Amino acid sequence: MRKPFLVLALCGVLLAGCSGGGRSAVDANEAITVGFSQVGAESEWRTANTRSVKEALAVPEFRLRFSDAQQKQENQIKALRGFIAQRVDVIAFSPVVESGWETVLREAKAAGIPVVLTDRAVNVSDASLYATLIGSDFVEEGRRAARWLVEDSEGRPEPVRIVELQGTVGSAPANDRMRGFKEAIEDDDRFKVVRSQSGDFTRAKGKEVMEAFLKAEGRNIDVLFAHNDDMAIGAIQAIEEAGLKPGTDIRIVSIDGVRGAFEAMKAGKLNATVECNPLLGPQLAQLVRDVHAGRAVPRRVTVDEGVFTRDQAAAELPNRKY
């Protein structure tokens, strides 16, 4: 007889486990399903930056649901309200552009899903709509590569002529890196940036571009900013099919610090990159881990990086690892 209320009340312990305000053992054990929004695979450093994430956010702590936007905001947004129909624990997305993310992120907030930003910002009215953003800073990468033409303009002719490949228009890295380099320069007379157009973070918009920039300027170009790598290779391009040496009629410096780039220095054909780490999947796991489970995080979290030139090229391009 005292076997059924043994049983009975074995099954009164684990439903009370079951239904108490923590998670079960099983429950706790399972995985974090991630929905992640990527811009798109534009560039050297976009691809690096989708692999780190993919590896980092692998089975079988985590369950990856990908998306690409093909750098259109339109379809990150419709990607994100999937997120939030399909109930995933935490949305993270690197934001095409910086504003346009009110409703779509009260709608995350609403169904009690973390928002975690990675690589880029967003324009929002409430900083309470994301927990956290992950990423380089995008101004500061502006001022190094600012200062690096500063120095390396010492005893040159004057003035210096600078065209600008911007990144995607209202994107947060284009803005942030033009203001940087502004600032950097804005109280030095030698420097005059002449021209200053959107190559949309790809090569063939940034060749397209810089055809267009020597077409206007001719041979008065001096130095070439540009917002991301890839751009710079698709200018340098350009360049020498304009009869110009990339790296000594015109200097180029640029920012991201991808293998193409050292590869380019290591010709000649680009001065000077400004790291932009890309490898952020460790980091971000970490965090999604972390507001999954309710514990506080920074609002801010950056990465530490550097500026390389091309007589550090070669050494440095056996080390690269995107």
The other form holds:
Amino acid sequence: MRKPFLVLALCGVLLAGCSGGGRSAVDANEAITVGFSQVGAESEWRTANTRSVKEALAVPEFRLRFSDAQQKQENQIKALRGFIAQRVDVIAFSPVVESGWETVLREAKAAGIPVVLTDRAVNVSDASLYATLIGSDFVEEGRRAARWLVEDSEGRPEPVRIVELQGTVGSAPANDRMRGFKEAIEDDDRFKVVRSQSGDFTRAKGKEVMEAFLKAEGRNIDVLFAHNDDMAIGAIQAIEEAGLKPGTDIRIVSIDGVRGAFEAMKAGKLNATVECNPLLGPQLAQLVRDVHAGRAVPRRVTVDEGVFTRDQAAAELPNRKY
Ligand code: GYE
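Could you present the same protein in the form predicted together with beta-D-fucofuranose, rather than the form predicted on its own shown above?
Zooming out: every chain and molecule, the one shown earlier first.
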């Protein structure tokens, strides 16, 4: 934490030595060591997010220690403790679930290591346990999915029977997307969520749970709301295998806006996707720089995002970066 001030002071005295002489911009032992604990590799979104973080931190200014938690909080806690033991300069992580972080975050604080949350939020009573959170507004994403549905349901038969594929139980995006979606339709009697279950953000689980929904509800499903595109893509397969037409017999709206979703929309099988931008690497790098230097950072940094529908898919596909 104190290192950069020392470096700056030295630069002031030995200006020539710091700025010239053919030395690399950042000396290896001056690099900011960042311990990053990723959720896993559960979705296209996550793959793009990992790539973005790794790319942004793959410059001499940083030394990255990357750890994959395989969607398990216990692995993530272990990784954080490892980073603390190694005395990294900054810890960044994308918490699998919201609760259960107080103890390990207190350990990081006691060791003087600032923490940057990326993508997902935590539930802690002491706000000083992390410096900032960079990520999307998941409640708003849930609302956007619902607003699309309300608009697309104009003039269609009522009631509209909805099944919901939730993300990982206890995760911020699952909790918030569910809340935002529900909030936006609960005063409208036309809409009924008849089943809601977790598909853990993966294609395989999305397919499996959709099969169970179809078995239980038969042909009485009008809409699928999936908390991410991967689960929707898995569910599309289940719907086709049941002899129904995804996108027509069952309208589908999901979240993320990954390439696979645009392809499914182009094929007419997915109706809409709400964008959730995974390319947080550059903004994360800046926050790491700032907290390491002791500069003030905003508590919450959100990302700008939109909604895309089937009629826009073909034109938008070449512009997609993930
Ligand atoms: O929507 C999903 C991923 O936390 C925003 O996690 C992220 C979510 C994303 O598995 O695809």
